Amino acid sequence: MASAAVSGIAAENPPLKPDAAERLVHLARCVEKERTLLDFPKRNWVVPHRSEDGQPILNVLIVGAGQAGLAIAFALLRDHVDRVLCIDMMPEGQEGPWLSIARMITLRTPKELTGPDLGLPSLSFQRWYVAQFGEQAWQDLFQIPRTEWVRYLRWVREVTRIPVQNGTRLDRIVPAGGCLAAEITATSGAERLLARKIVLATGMEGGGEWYTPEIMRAVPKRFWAHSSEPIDFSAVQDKRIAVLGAAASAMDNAAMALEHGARAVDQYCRRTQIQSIQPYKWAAFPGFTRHIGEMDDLWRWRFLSYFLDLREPFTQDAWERVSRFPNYRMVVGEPWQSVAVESEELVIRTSKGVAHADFIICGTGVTVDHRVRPELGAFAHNIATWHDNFRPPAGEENPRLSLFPYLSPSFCYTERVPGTTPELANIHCFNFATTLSFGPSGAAIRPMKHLVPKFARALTRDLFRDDIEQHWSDFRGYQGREFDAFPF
């Protein structure tokens, strides 16, 4: 059943304006004017580096060309950091989860959000949407359609001229004589890219892996799928589907099964109460998103462990999407104890009895653990975690969150044993694993407005500091006189 990706139905859009194409061209010109207006001082300043054999070294290699990777690259280009490259394993236009495993109809964030625009009004989603559909359509819009967000990100990439190499997978990062080597697999085969800094803008699973409950591991794979996987929903017709989990992605998958003709969908929540609080709504203010990462460890742990334990709930429109089906059932307070296959039927034993299903979808989220990331294999043994650096007060322990990496103020990994893997100072984390150190960031849109500029400043600070002697020499040799010397 887990064979073909079906990403969900699309929201219905209003008709395009007859001159929508021309309006987008005009908007792109406005973006360029705003960039130029704010572009002072305009010169590339990062000292170029080469390897011993003369190979050029990138200043920053960004792994991931989704919304976070594009925003970081744009921030660096605006700061005139050259030799920046994004790589992404997906084909152009398929980056991120939006056309594969994201199965919501609209984003879960308010339509007024800003982020990838980085303060340029003409680059905002609102201006882009109005240019195509008109002001009234914007007023009528409730939330951003998922497929329109994809089209917007493509447009951002195009008008900002961000360099991206698609069809490229990062396999491993290794030391390379004072810089880092990214061992990659591209369409042309295996290659090595040299970089001073590598940014892992790798989304939800980029700090670990999608979490599969232990009770599912012995179940043959033809009977179940994780919500992060491609699922052929056409095959659920007339089948009994059990969905494990009650957060946002689990609900989206339950809706997909119902919309594709499942005979029954039972969704299971181990908690006795459905989590309905949206932590992002409280946290979406500059004090928190910009500065929580600057607080001491105790306050970061308290705020962000509470934030992460709340998880992201499903939205009202997601509930309406499933509750209109009479064959849908939400089961609360009934954790699963075992799953077995008996006579080609799934038998699920819960805390309250036995249930039966033909197929299971696990909407069980992610687990953060850098030890399972192949790209970090050369350094995993020495990456410090929160467990290595912080002991919570009694009653506030959380073994799951203690595995999150303990990041430096530059968003880079830190060493458990100082001095043994100094290259970690140049491997920067901007995915879901960033959350416990800096708040919701690498896999969320809302905080992008505040955290991407903060992250870019950290990168430019490091690049300047690492070349400080060369800058001092250049400064002392500077001969840019304002006027000719007086004759006397």
Ligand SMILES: Cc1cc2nc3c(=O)[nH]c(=O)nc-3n(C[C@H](O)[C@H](O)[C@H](O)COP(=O)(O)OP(=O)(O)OC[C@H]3O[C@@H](n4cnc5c(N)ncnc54)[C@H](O)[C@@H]3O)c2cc1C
Contents of the next structure:
Amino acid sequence: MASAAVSGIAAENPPLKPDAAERLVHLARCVEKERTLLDFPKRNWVVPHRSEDGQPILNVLIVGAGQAGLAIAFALLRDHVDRVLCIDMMPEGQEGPWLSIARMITLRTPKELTGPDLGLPSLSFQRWYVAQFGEQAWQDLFQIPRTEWVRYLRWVREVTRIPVQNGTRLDRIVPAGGCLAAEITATSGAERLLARKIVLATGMEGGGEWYTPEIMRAVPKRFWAHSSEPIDFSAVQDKRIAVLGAAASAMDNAAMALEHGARAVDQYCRRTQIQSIQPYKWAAFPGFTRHIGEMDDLWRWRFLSYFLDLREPFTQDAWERVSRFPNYRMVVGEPWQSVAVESEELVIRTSKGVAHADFIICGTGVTVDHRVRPELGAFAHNIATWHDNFRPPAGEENPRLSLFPYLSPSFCYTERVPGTTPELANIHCFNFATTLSFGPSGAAIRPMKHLVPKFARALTRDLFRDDIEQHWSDFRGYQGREFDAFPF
Ligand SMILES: Cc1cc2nc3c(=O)[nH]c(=O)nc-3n(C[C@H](O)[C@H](O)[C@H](O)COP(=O)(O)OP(=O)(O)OC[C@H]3O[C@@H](n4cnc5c(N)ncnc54)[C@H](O)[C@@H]3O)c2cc1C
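Okay, that was the form predicted alone. Show me the form predicted together with this ligand next.
Entire complex below, previous chain first.
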């Protein structure tokens, strides 16, 4: 049943304004005006670096051209950092989860959120939406339709002129004589890109992998899929589907199965009570978002351990989407103990009995573990984790979090044994693995407004500091006189 199929259901849009195209062109001009208005000082300032054999070195290579990668690149361009390139393994327009594995109809976040705009009003989602559908449509809008968020991100990329190379996968980062080499596979074949800094803006699974419980490993793959995989929902018709997990994505997959004619969908929640608290909502204030990463380890651990244990609850509208089906059932407080295939049928043994199904969808989230990331293979042995650096007080242990990387104030990986892999100081993490060190940041929309500028500042600080001697020499050689002749 797992096969290539995009998430099909889209919200219906209100009618486009007859002059929507012209209004968008006008809006793009407004973006340009606002950008120019605030564009002082204007000069590129990062000292150009070349390799020993004269090859140009990128200042920053950003891996991932989802919303985070684009916003980081835009922040750097606005700070006149040149030689910035974004790469993404997906074709243009297909970046991120939105058109593949995101199976909700609208975003789960409030429609008013800002982020990729970096403070330019005309670049906000709201202005973009109003330009096409009008003010009343915005007032009437409940949440942002998932497919409109993708179209918006494409527009942001276009009007900000962010340099992106699609169809380009980062395979591995290796040291390269004082800088980093990104071994990539592009449409033209294997290549190496040299960069001073590499940013991993690689999304939810970018710090590890999608998590599959051990009990599923021996089950033949034709009987199950992870919610992060392509699923051919046309094949669920008349089938009994068991969904493992009760967080947001699990619920979206249950809804998809029901809407595609499943005979029954049973969704299993391990906990005795369904988690309905949205931690991102509580955390969405500047004090926490911007500064939790500056607090001491104990406070970071305490807040984020609690935050990450809450997970992402499903929304009210997701609940309404499934609960209108009489053949849907939420089974609470019934963890699975084993899964087996008997006579072409799945037999699920739970803490309370035995259940049967034809197909399982695991909505079981992600784990963070840098050791499984091929791009970090050359450094993995020396990446410091929270477990290496911090011992929680008795009663506050949380083994699930021990492999989160212990990041530096520049969002870089740090060394377990100092001095043996100094290149880690130039590999910056802005994916889900950033969360324990900096709070909600990578792989989330709400914190972008505060965390993308903070992250970009960390990059510019490093780029300035690492060339401080050259800047000192430039300053002393500076001849930009304010006037030509002293009048007296
Ligand atoms: C199913 C789902 C639903 C979500 N719904 C919401 C929501 O409603 N509201 C909300 O606020 N947040 C939501 N999120 C969380 C978050 O906003 C998204 O994950 C969002 O896509 C994160 O943006 P990003 O740019 O950090 O990562 P992504 O959008 O995932 O972009 C990362 C990019 O990196 C690329 N990449 C990864 N590895 C490599 C490599 N080695 N080489 C080259 N390219 C690479 C990928 O192709 C991808 O395009 C959702 C997440 C998921 C998974």
